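Take a look at this single chain in structure tokens; it is the form predicted alone.
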Amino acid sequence: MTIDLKDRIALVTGASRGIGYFTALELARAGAHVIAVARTVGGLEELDDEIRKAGGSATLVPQDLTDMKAIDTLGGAIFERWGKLDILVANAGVLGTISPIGHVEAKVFDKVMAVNVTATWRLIRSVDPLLQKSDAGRAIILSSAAAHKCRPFWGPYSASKAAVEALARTWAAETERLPLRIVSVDPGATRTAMRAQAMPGEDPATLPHPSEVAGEIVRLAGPDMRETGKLYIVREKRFADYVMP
């Protein structure tokens, strides 16, 4: 199904590689102007080149999401230039370490929570008024099955994704009478650098490419998407309640 996002403004975090990179590219191919946020300037420039080749347009924002003040000012900058935001894809995240909870260093735990949870909340706070100015605001928050499975040694990451889902659910409940629609996405095992870090012995060729996940995310960004407060499971192509079967 072709999604028409012409004249829509989309913000994607973690856009320099992996799922964020290909989601930004697909959004641009669908007609959206993409605000691409990431730490890695080279990755953003490569993305910009590919978007231009596809006939799209992007604004690059080289920014570390642990810079909370920069997140706070991002919404104001978007308002001054475009007056609204139509699509948010909160994709940026870090894994931390795979380790027993009692062995996790405090600085590692703090960074996982800062990037995955606090920065997501600051981003929501910054752009919520802009999404509400859209006729069909769409917020897509990247989560993980780790939030529900809580496997051994994945404590910080699992906790961070459970917290992010709680933020998304609360935000959706607060805005359910508005045109704004908010969903979390479980992308499943995907061929990304984070997956390779978590599962170093795994053959990446056995995993879906990030572009496959990106296509599903872009479908959720369309004005016709009506679900809110739900979890979308990419590998099953379905919405689910948060209490997993």
Ligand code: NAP
Contents of the next structure:
Amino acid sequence: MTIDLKDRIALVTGASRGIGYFTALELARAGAHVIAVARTVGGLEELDDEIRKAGGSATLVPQDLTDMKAIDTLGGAIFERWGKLDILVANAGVLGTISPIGHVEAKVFDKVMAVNVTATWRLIRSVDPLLQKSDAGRAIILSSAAAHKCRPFWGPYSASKAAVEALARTWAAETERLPLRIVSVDPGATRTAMRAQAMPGEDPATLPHPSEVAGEIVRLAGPDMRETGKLYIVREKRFADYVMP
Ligand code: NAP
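Taking the form predicted alone as the starting point, write out the structure of the form predicted in complex with the named molecule.
Every chain and every other molecule in the complex is listed next, the one we just looked at coming first.
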């Protein structure tokens, strides 16, 4: 099914590489104007080139998401320029270190929480009024199976993803009577820099390319998507009620 996102405004965090990059590209190909956020200017410029080649358009926002005031400013700037936001893909994330929970350095734990949790909440706070101005606001929050599996040595990352799922569910419960639809996404193991950091011994060629995940996320961003407060499991192409089997 082709999704038509013409005249829709989409904000994608972590758009400089990996899942966020390909999601931004696919959203633009579907007709959305993409606001692409990340720190790496080179990655954003490469994305911009690809979007232009595809006949789309983007606004690049080189920004560190640990700068919380800048997130507030971003919401204000989107309101000034477009008066609304149709699609939020809260994708930026960091892994931290893989180590026993008692060995995790405080600065690593704080960074994982700042990028994965606090920045996501701050972004929600910044753009919630803008998404509510859309006739079909869609928010897609990237989670992970780690939120539920809690496997050894993934403590900060697992805790951060459980926290963002709680934020997404709460936000969905608060807005369920509105057109706004909010879902979390478990992309599954995907061929990206983060996955390579987590599993250095793994052959990346055995993993799905991030463009495959991007295609699913774009489907969730469409006006026909009616689910809210659910977790979408990409590998299984189905929604779950957050309670994993
Ligand atoms: P990735 O390739 O490492 O990309 C992460 C993105 O987040 C980059 O664009 C990075 O941009 C951005 N980012 C990180 N810190 C930032 C900061 N302080 N400010 C702004 N942007 C920042 O990761 P990925 O694998 O695509 O992961 C995307 C999402 O999927 C994450 O939420 C991850 O937890 C989730 N996920 C991934 C997998 C997987 O197997 N890959 C599995 C489950 C869940 P800059 O460095 O340019 O700022």
